[in-house]
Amino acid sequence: MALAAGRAMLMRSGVRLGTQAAARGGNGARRFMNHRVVVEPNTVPGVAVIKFKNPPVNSLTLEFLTEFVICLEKLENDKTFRGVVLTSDCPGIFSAGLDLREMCGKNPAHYAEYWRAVQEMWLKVYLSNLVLVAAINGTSPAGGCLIALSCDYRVLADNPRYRMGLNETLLGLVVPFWFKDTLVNTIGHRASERALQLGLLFPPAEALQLGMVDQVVPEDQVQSTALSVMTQWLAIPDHVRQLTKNMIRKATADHLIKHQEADIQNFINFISRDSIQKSLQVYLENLKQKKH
């Protein structure tokens, strides 16, 4: 399993979550971090902030996915935490989504390991017993958008440069059915049909109008708004909120769980095509040239 292998890799590299504690927050919890994810307690009791720190664009590398899932598990197992704000430590970008380097020039075993890690990350976020609020402080395409859509509430910075959406078709890729299901559940069937086929990325005002996000606020108020919203969600008893969330989301999650192995095989078959590999290579090469 990708997650098990990732845990072993983290331990071998000396990253032990919690042992790098730097300070204790107001709720008695410790700040901990590893290479790509930082977890900080907040002044709101029972709330932690997870900051994505995988520069330059918070790509969902295998290592990032593993560390992120471990952080969520750690918080879920610590009964002092009831809610988490997800945000970015990289200016201007929430997450650019799947790392194309994980999908290009590798072998089928690597593709399977990577895709299983993506699946596990989504299931962990989508079904989390914690209240998850996305404080979207930058552009959020593709897999970054998926993470945000899988949260309970989304606050987006009011910056016209920031865009949000599932734009896979622009990269020559097809969104998996569970990406599609998550979007349809959020903005409806017709809006999803148009957005997915055209690979649309929406500025804040349009994202709000569609229901892709719940609030658009000034950039310097994103995290404070997310924390304010969190207190409203935490006013509901955990057990009834969790049962209600599970009732609403279980069918969507079960659709992937039932077809998880077939979805991995479909991904391997698709991504291994010569035409797809060539288009990914061209895209990555163009990215390199833009950096120089």
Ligand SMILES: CCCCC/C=C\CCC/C=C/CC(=O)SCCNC(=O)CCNC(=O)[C@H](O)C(C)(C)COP(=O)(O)OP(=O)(O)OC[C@H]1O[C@@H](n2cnc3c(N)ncnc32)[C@H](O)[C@@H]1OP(=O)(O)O
The other form holds:
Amino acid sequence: MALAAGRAMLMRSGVRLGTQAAARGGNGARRFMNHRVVVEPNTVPGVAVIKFKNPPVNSLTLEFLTEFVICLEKLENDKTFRGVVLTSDCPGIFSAGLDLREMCGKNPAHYAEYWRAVQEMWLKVYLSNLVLVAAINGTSPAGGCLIALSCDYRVLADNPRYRMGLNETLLGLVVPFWFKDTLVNTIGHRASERALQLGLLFPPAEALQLGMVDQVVPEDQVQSTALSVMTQWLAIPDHVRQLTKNMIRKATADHLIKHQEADIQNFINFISRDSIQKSLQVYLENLKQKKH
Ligand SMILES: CCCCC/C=C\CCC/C=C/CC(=O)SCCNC(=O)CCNC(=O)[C@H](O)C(C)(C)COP(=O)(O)OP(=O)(O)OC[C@H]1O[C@@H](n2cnc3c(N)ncnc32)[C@H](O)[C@@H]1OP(=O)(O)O
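Please move on to the form predicted together with the named molecule, as the form predicted on its own is already shown.
Shown next: the complete complex, the earlier chain at its head.
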């Protein structure tokens, strides 16, 4: 169902599924390539590595979200895969979060389509039957952080330039309740109150101390650590682990599922406000200015 919706979304946004290519890597492994998401089976049996490849900053465009969901769905349906490592192909950036241009200067129909894609992506990641380990090899604000928080385990590169957190208030935005729930479930209520209101972005040592990530390791060991953690998780039989995961996460996901349409309407009303549009434009302008 989501796959069909995703395909329709890709067609609407002009992305041709026919451009997906399959090739054989050096180790003979099959390697699926989309435009923006690359899926590589790994040396660890049953484990794939998804690399975000939406330069320059892996922002979560509609096309990226659609490809990502389709990739995850394919891996879930392929019984040879039990776990996935999520990482980035863009140096120094895991994901810059939601694409600000998708939320700026567009019409309500576009905002609805975009927000549904964001919701569907989160539900797919958060409730995945696969073991998901985030190998966070770069900065990861807002929606990028949400993806990592929705995985089962997080390994972050020990680079003081990398920051992670939900910084929505710094953009003049209110964090959606399911972003908030995901953070609260990870770092607890009090730490979330402070982090969310102040829009804090944490360097690795602080992210570790808060429990926002599970491990901080040297940058060149992020992926190998994620793969060895995966081995530990895959030692548990899938059905008991999946039932346990579902038991823990279901209430949080159901909260969004139950209010999905209202959440879309809230997003449209909020993002369409002149004041919010102005804030986003200024924020984008400031990103440009900092280069000069
Ligand atoms: C009451 C009811 C309320 C209901 C409310 C509902 C919803 C509202 C909330 C919506 C939730 C939003 C969550 C989000 O994810 S918002 C996005 C947050 N992201 C950020 O703040 C990151 C912004 N980017 C950066 O800080 C930096 O770009 C960087 C990621 C640290 C990378 O820095 P650097 O390597 O120096 O690269 P540049 O800054 O030069 O960027 C290159 C290029 O990319 C553009 N860009 C960067 N981030 C984004 C983005 N998120 N979306 C779109 N485009 C982005 C940047 O503008 C540059 O473009 P140009 O080369 O054209 O200048």
